[in-house]
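Listed next as structure tokens is one chain, alone, in the form predicted alone.
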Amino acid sequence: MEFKINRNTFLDGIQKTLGIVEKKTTMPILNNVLLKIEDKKLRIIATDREISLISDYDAEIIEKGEITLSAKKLYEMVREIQGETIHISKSNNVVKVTCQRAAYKIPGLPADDFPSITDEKDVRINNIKGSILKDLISKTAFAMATDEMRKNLNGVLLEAISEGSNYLLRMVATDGHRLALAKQETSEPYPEMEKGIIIPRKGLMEVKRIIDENESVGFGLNKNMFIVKTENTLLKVSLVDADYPDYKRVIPAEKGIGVILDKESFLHALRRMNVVSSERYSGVILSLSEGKMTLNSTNLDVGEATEEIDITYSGEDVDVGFNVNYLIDSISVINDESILLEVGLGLKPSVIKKAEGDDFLCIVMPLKI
């Protein structure tokens, strides 16, 4: 095997695999990427058996062949090399990487030992703007559970729905304390996903990583695999085989006390409250009274913070407590200048959404105060 390739192109190709290759594995070859010459292009393949990535790149092919190399070490080598073109050649199972006067030699493992990864050419692919899929992920991923024991919550639910004559993709994430829901209009229905699929955390982050929001992206389903295609990359993610909880039951039927807030002012005030947070306590109390909202965070280990914000409100006095990080997460992903906070009375959940529009909402459970 021997080829020449643009350094930046090769570096980008290897970097895409770093989140996939297994760091701790009983199969050392899963630490490696497969380099393979196919159809006059360089194909880079990585897998951890749950997620697989195949990328094709233009290269000057001198001799066909294939080899697997440590993804981490190969990336570090190419990152430090200076120059435009990298020359790679294989002798037995040792690969020489040269560029200008720099040269590395790196031992590899035979490609025959690498898991077989198919490129899913027969799967029906739906096309969508990359910005739509990226926006859905950005607005929900923060609410995923981190408890490995709750596999169905350790990812997001993606489903295709119809509202009147509109077709929508809806993504939902929850960890039991908060729930984020985002939806985006699409130009066509996706009947394969009407029942919904659960994309696991690691796979979702890889999907987000390869998407260019300025380009179109294809996606489809094959058995229990979610397929994402960009111009030169195919990503396959094994879906979570479990039932997602009925999230619609969590959405409050009754509207709480609505307060419209300037997003940036409220967000910065919450961050100032967060300064006195700790692992033991990260609560903030919001007190509504005529014409103002008072934020207070008191932590015996750190100190106390208080701030007032002017608001349009003339109802009775209300106090409600939240995890300050939950509020910051949900508000940060809203792009509008104004947000609507619907405060649930007692221990009922509160809702955060745009002041105008219904394409995003976050439900946050209150703290006892």
Given for the second form:
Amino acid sequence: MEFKINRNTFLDGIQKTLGIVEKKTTMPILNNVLLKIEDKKLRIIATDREISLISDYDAEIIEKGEITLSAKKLYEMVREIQGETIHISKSNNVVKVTCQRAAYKIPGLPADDFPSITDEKDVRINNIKGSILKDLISKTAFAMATDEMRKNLNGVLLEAISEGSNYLLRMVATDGHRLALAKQETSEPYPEMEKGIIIPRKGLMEVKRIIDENESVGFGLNKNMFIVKTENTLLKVSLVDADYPDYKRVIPAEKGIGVILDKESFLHALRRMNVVSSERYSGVILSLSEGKMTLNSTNLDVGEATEEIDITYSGEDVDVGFNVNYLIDSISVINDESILLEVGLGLKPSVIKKAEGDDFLCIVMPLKI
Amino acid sequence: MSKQLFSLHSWPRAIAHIDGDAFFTSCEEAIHPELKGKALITGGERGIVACASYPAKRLGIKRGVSLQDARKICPQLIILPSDYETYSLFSRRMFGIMRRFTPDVEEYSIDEAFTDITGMRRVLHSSYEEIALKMKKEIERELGITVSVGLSITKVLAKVASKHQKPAGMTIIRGRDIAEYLCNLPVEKIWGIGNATANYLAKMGIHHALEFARMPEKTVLQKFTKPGVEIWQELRGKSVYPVTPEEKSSYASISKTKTFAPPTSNADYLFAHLMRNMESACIKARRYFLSPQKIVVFLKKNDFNTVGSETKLSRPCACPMEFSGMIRNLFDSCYRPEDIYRATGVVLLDLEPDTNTQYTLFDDPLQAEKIKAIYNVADELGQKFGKHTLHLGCSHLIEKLGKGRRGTSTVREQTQLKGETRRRHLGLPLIHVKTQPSG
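Here we have the form predicted alone; I need the corresponding form predicted in complex with the partner chain.
Time for the whole complex; same chain goes first.
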């Protein structure tokens, strides 16, 4: 195996695998990336057996072949190389990386031991604007659980729906304490997604990385794999094989007390409350009374914060407590000037959404203080 | 080497450690004077020795030996069921006597306590040695049990002292005498140094307490974490562990295990027994305003192997009614009908103060609040009419089939004074003096 490749292209290619290769694994070869010379391209493959990334890069091919090398070490080597073109050659599982007058020798493991990763040529691929998926992810990912015990919440639910003659994609995430739901219109239906799929946290982050760099991507489903495809890259993510909880029953049937708030000023007030909160006491109490909302956060270890905001309200006095971070998270992702807070009474959940439009909502369970 | 001076002052602090000698059997001897001086053990209901009297210890009967083996060693051994109620009454009185001398009494366990008597010399018109001796004398005279006293300048050293001479010993380690007492003391005998640390020290060639105490500060800071450094300081006479008279209010975990007899494979009974342990553990958690987020249950088989399982709750909760269904699942995953079990147990972990409750979206908070209210009432009833007066249906079988106590019940339980019931009786130990029939 022997080829020459542009240094920046190669560095970029290896860097993209770093999030996937396993750091702690019982199979040492999963610390490695597979370098494979195909007709006119260098193919780099990384996998942790749940997520796999196949990317092709232009290279000047001298001799065909394949080898696996430590992703981390290879990345560090290439990062420190200064020349423009890197020359790579292999003899007896030892790879020589040379550039100008510098040379590294790095022992590799044979490619035969690497898990076989197919490139799923015959899967039906739908096209979608990257911005649509990106919007859905940024509006929901914060609500994913981080609890290893509950696998089904450790990811997002993605499902295709139709409302009237419109086709939509809906993404839902919840950690049990709050639930975020976002919708985006699409130009075509995606029938295979109607049942809904659960994309795990780590895979979702890789999907996001790809769409951050590409205007338009293709996606598809094969068995229990979610596939994202661009011109040179194929990402496969194993889906979470579990039932997503029935989130629809969590959406409050009756509306709470509606309060319209200016997003930025409310957000800043909450951040001021957050200064006195700690992991143990992260509660903020919102008190509604005629014409104003009072925020109060008290922490026995730190101190107390209070603030008043003018609102349009004329009902009875109401107190409700929340984890202040849950409010901040959900309000931060709203891209509108004003938000609507629907306060649920009697320990019922509250709803946060845009003042106009229903493409996003976040349901937050109150904190009993 | 034993001449090294760790402290120039004799009494920078004065801390006494008082430790009951073979406490449970001593209590039994105190209320059954005819048993004095005999080979005697308690723990009859557990099938293993919980506490052995000194005559029994001399025969080689130690804590944890099975009754079978103990009987082999000494056929005329007197085996008594544990009477924890009486022991805790003695314990309370012992601590009460210590409090006559100083308010700083830390109840470390049922039979031992630390007291800080620094600064009490003038008030009590006595030296520290005399104060400690008076405490010892009064406990022994009033309760009829013996205790070993260690007096020194830190808690760790006081504990070294009380262990130095047992039973009924009184050992004083002044600041300038520290080295003398440490030179022959194996490190694993030091309070706070367990197996792992002792092995670690052995790797550095340190086998005796004095060698440890003489290590240079730099090395100690480098090689040990905070607890190790603190023990090192205490051994050198620098008091870092204060005597804390407050009742313990923070727990890392709460556990309840109970053995029953005869061993059984009856699933309903086992589950009732397990749930009763869960109820007891949760009562304790609620008393300290704590709620566990993680729960472990285990079943102990007759061959002493244990099977267990754990679960995480969606939120911290100390009301077993809410999660009894989950416990049922855990139980089902551990229980095999072909096995015979002798004990069940639970452990509550990840305890959090139950101040703010973050309910989850999939909860029914109103239901949960109702259950909480029920447990408030249950705890009140428990205080008035005895623990478990109001209990879950799934643990009710315990009331019908009994707790499965092994052996005979204690003399105090057999003797009900007028107006007493099994659950409610006066907190008095009964003393049984055999009198010769006249004529």
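Everything quoted here is computed from the prediction, not taken from an experiment. C-alpha atoms forming the largest set that superposes within 1.5 Å between two forms make up the rigid core. Numbering follows the first chain given and starts at 1.
Remark: with the core as the superposition reference, the CA shift of Asn127 between the two forms stays below 2 Å.
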